[in-house]
Every structure is written in C-alpha cells, then in structure tokens.
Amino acid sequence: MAKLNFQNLTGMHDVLPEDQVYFKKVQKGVESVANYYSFEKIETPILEYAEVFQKAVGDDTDIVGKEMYTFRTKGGDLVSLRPEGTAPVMRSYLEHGMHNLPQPVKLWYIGPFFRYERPQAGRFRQFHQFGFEVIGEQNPSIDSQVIQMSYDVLKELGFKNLSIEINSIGDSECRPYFKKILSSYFKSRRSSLCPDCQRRLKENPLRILDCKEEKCQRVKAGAPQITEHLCEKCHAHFKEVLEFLDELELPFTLNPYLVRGLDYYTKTVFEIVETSEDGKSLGTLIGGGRYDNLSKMLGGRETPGCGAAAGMERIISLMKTREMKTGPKQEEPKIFLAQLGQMAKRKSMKLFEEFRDAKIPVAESFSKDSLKAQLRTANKMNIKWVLIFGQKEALEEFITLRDMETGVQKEIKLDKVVEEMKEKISKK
C-alpha cells in the first residue's frame, strides 16, 4: 500500500507556534488602537450568501470572477467563503438594525478570509485580515480618522518609512461622466492593453487603472485624472479630507490613478505604503476608503461608510524579515516541579494549580516518572530551583527544595511552599 503524503493544500498554511507571537503582536496593536478610538469588535461568519459579494464587490471584479470559493450547500444555497470583510459587516449592520443605534457605528474585526489566487510571498488562499469600519457618518473627519488609525497600527508595529497614497474616485454624480472620458482614452489605445484590460474596457474602464501589468501601466500614465472631473460636492469632501491630513501632519501624496478594485468604493480611496530611502514604494500594507453606496447595493437605505483593511501575513512577513520586536517574552519559569509515584503526581497537579493561581510560572514534566530525567530537563531549561515531590513527601505533607546551582536541599511544609517560593523569586 502506497504511503500517504499529507500536506497543506496549495495556498494554505499552518500558523506554527513560532509565528503565533507575531499574530498576537498584530492583534494587540490593532485592538489597542481600536479601543482608544472606541471601536467595538464584530465577528461575521466565514460563509455568506454569494450574492452579498456579487452585489457589493462587483460581478466583473477579479475577486468575484476568479477568486471566490463559491459552492452550493446540501440545501441548495449558493454560498461563498468570505473574500473580504466590509460587505459582511454592512450586511450585519442592516440585518441587526444598527441604524437605530447612535451613529456612527464603529466596528473592527480580525479573522481568516479566502481567495483563490496565485500564491506568492506574503499571499495565501487562506489569509488573515483585520479591518476598521465606520458606518452612518459622511463627514470627511471620519475618512481622516480611519487613515490615522491605520497609520497608528503600522507605527505601533514598528514600521517607519510610511506614506499615504490618496485619491477621490467621485460618486454617482460625477463618475459616469469621467468613465466616458476614460473609456474614450483607452479605446484609442486598446491594442496596447493586456487581454484582461481589453475586457475591462467594456465592463468598467476604472478597473484598468488598477492593473499591475507593465504595458497597461505605460498606457495608464497618460490617462485623464478623475480629480480634474469631480463634482462640487466630491471636490469639497476631498479638499476637507486633505486638510485634516495636513493638520494631523500625516505624510501623504496624491495618486490620481488609485482606484482600489471593488465596486462599492466612492469618494476617498487610500493606501498606506512602505517606502525605500529614495522614496520608492515597496508595496501596500493597508488600504481602504469610503463606501457610501454599499448599503443600497445590499438592499438597505442610503447609509454612508468608510473603512480600511490589511492582510496580516504580508505585514508579519515584513516584520520577520526586518527582525522587528514582538514585545516582551513570556516570563521564563524559575521553578521546576518534579514528582515520583502516582500519589505524588496527583498532589503535584493540585500544587501546580496553586502556583498558577499565585501567577508564579512553574515548569513540569508530569509525563515522566524518572527523577533523573526530570532533573536533566530542569537543567536544560537553566532553572534554579527544583521542587521534588516523592512518595514520602506526599505522605508527610512536605516538599524537598533543591538549589540547582549549589546542590543544597531543604524541606518545606506543603502549605507554605507557594508563599516561600514567591519570596525567593522576588528577592532574586
């Protein structure tokens, strides 16, 4: 019989113990910023009706057209593993009547997402993402607050050379006119576009601005700029957002070709990129923008919103490459609890819990019976004190303390051991 060779599916990955410290660091940074700005945590299901994303993200987007994991359930429902977080949060806002709460509703999330794309460095088919969403307020101050929070998280994680790229993509009043101008420009250069962009030209010419193909980048460089065609309302909104960023002294540059690749975006869109010393972009870390039409796209009333999200694996990959600090290590145990015999093992487990209640870290090896093996383990861990609990000690209610540096041993009454060890650790 052939030997089974089980391994991860392509694009999936295990988060091993040595990586958990990075995930914990990112979550702690996100949670700290979210709490300071009075955001509340939300968790949406991993599975949603496929239509939630088809309506919100757009049928002609790569996410819906190529990357979603979509299938029918045994009951016949067409469902998708969530590829992004904003649409499910808005679905939850509508479903649970959050418009009745004081507005805006400020929410944050963190969790796994799924996209069927070509795996590469920092990109996986199952990945983790965190995000901030503010729903129910259209004031430009919200846009700048979301940008500030995103920037704060990256600074807290240790990133230094950051720049905010920002643009406005208008709204339903001014964008249709700009699309015609853009379409006319690209039609005259159709043969210079990649096959995907030739298709996008028919469906949504704005998508061409988001293409990363080099040949399309060259054509894009001469394209009309939407900021020159904004309606009065969008122009005023964008001007105020930039004034807020100026006041906050955040480093930003106008990128007239930034569109973000999802249908629900309106007005402000932004990305925070890391830059090299000569100012070149090294890639996007966080992106987001305003989505004032999303509620209506999902069948709700007109409700403004603004948010941002980031893939954690890419951020963590850079943190590991740069050897960024992940914070203080968990306190190493200075005590090892060794035991011999079943009665001693049972009582040792109870004693171990007493140490835990007292918040004193203690190492143990309950699975081993040999005292010699346990002392060898304690020695490898550079532990100073070993508490030896054998049959005699268990019967007579005392424990033997051995100083591993001097070899000196002493007996301590069982009901005094936690207090005495606490005192020894504090002195050391």
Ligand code: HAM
The other form holds:
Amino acid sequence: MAKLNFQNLTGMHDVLPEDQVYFKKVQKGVESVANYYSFEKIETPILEYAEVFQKAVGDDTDIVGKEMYTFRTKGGDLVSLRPEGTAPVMRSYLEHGMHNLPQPVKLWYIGPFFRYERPQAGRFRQFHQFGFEVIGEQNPSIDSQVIQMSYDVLKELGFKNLSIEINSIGDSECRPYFKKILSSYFKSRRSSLCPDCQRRLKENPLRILDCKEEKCQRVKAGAPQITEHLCEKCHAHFKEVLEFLDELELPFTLNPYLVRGLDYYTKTVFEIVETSEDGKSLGTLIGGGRYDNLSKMLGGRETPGCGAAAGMERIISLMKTREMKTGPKQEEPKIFLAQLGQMAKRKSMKLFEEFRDAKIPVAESFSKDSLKAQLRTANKMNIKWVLIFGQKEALEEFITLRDMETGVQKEIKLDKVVEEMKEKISKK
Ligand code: HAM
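Output the structure of the form predicted in complex with this ligand; the preceding block shows the form predicted alone.
Full complex below, order starting with the chain above.
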C-alpha cells in the first residue's frame, strides 16, 4: 500500500496555536475600526457559482483565468472557492435587496480565500483577508474614508512607514478610448513584451501595466498615463478624492500605472505600501478601489461601491519579523487543580466549573493520575497555588492547598475554596 503523505497541500498552511495571537490582534484591530465607522459584519459562503467571479473579476484576469479552484458539484453546478470578497458581498447585497436599506450599506468581513498561485514568500493557496465594502454611494468622500480606515488598521497594528499609492482608471466612458491609445503604444513595442503580455495586448492592454516582468516594466515606464485622458466626471471625482486625502493629511503618492488586477474597478484604485526609511516600497499591505459597474456586471441595477482588502498572512509575517506587540495574552492561571483517585477526579471537574463561573483561571491535568506528575506540571507552569483533591478530601468535603514556594499546606472547606482562592490571587 502506498505510504500516506501527511503533509499540507502545497500552498496551504496550518494556523498553529502560537500564531493565533497574531490573527486575534489583526481581527481586533479591524473590528474596532469597522465598529467606529459603523460597518456591520457580513459572512458569505466559501463556495459561489463560478459565474459570480467570471463576470465580476473577469475571465481574462489571472485570478479567474489561472488561479481559481473551480469544479462541478454532484448536482452539476459549476462552483468556485472564493478567490476574493467583493463580488460575493455585492452578490449578497443584490440577493437580499439591500438597496432598500438606508444607503450606503457599509460591510466588513474576514476569512479564508483561495487562489491557485505559484507558492512563494507571502503567497498562499489558502490565505486570509479582511475587507471593507461601502455599497450604494458614489461620493468621493467614501473613497477617502475607505482609504483612511485601511490606513487606521495598519497604524493600529503598529506599522509606521506607510504610503498610499493612488490612481484613477476612469470609467466606461473614458477607459475604452484610453485602452486604444495604450494599445497602439504597446503594439509598436510588442517584441519587447513577455509572451503573457503579448496575449494581454489583444485581451486588455491595461493588464500589461500590472505585469511584474522586468522587460515589461521597462516598456511600461514610457507608457501613456490614464490620468491625462480621464473624462470630466472621472477627473472631477479623482480631484475631490485627493483633496479629501490632503485634508486628512494622509501620505499619498500618485501612481499613474497602478491599475490592479480585477475587472470591476472604475475610477479610484489604491494600494497602501510599506516603505523603507528612504521611501522605497517594501510591498503592498492593502489594496482596493471603486467599483461602480460591478452590480451591473452581476446583472443588478446600477449601484456604486468602493472598498479594500488586505492579506492577513503578509501583515502577520511582518508583525513577527518586527516583533510588533500582540497585546496581553490570556490571563495565566495562578492556581493548579490536582486530583488523586476516581471520586476526587469527578469532584475536581465539578470544582473546575465553579472556578470558571467565578471567572478565575485554573490549570488542570485531569488526564494524569499520578500526583507527582501533576505537581511537576504545576511547577513547570510556575504556579504558586496547588489545590490537592485526594480520596480523603473527596470523602470529607475539603481540599488541601499547597503553597509551592514555601511547601506549606492547609485545608480549606470545599464550599469556601472558590471564595478563599479569589482573595488569595487578588493579593500580590
Ligand atoms: P487583491 O489585491 O486581489 O484585491 O487582494 C487583496 C490582498 O489580498 C492583497 O494585497 C494581498 O495582500 C492578499 N492576497 C491576495 N492573494 C494572496 C495570496 N495568494 N496569498 C496571500 N495573500 C494574498 C482583492 O481581493 C479585492 N477584493 C480588494 C477590494 C475590496 N477591492 C475593493 N474592495
């Protein structure tokens, strides 16, 4: 029989107990910012009809074209593991008639996402994102609010040198014209592009601006800039977003080649990057933008929207290397409950619950029978007070308290033990 391979799938990883403090810290940071800005939490399923992403993110994008986990269910439905959160949130908004609620509807989410990417540092096939979406409002103040919130979360987590890269990619009025200009620029330099970009030239020349290949980057450096070709509406919208950012004193840089790799974007797109002391970009932490056409792409009525999302693994790996604070750990127990004999074990389990009701943390080792082994565990945990519940104690309804520092022991009546221990641990 072939040997079983007990390993994670490539690109998948376990979130081990020691990493939970980081996930908790990020979740708490996101939640507190979201609450402050009156965002409500939403959870959408991990599986959606593949069409949701094909229509919203775009068939010719890397995310849908190359990276989606798509399969047929036993019932014959073509479904995908969600590669991102914006399209499902919009699907949910439309499905539940959220346009009947006061607008805009402000939502946030956190959870696992899936992309079949080439594994590399910081890129996984299952990863976690948190995100914010504001649906039903096209005012530029929303764009700046989403940027401010994204910035706030990163600051709250302890990131220092942050820069906001921002661009406008126009809308269905001005973008088609710009695509033509861009296309003719790249066509005349076709042989200098990578094979993928030669294909992109036919499908969507804007995607070339997103290519990370060095040869394409060189060609990109001289390409026409969309901000020079925005229609009046998009230009005015972008100007207002930048004015808001100025007012909020957020550190932003115009990046005329930022397009982001998803089809649903219109007007504002942005990324928050971490920079070195001398201002060099060290990588993107959060990305987002406006998506005023997304609802229509999914077959809904015209509904503007704007949002952002961040990959948690990348943020957490930086928090680890910088040794950023994760906040206080769960309160360490100062009491250990040791037991000896079947009856004592049963009664200790009950006593343990009484301590839980009183919100007093207590360590235990119910699976161990030897008192010596239990005392050794208590010692390792640096616990001062050990409550010993033996046969005699169980019969006579008392418990022996041992001070591990002095070795002194005393007896406490069972119905007084929680109260007395509460007093002891509150004294220093
Ligand atoms: P995105 O840029 O595709 O945008 O993903 C957002 C973030 O998710 C990235 O900046 C990155 O940190 C993280 N991420 C993406 N792929 C991976 C991966 N394979 N492994 C680890 N982290 C990854 C979106 O998903 C849009 N839905 C953002 C948005 C929300 N726009 C508007 N609203």
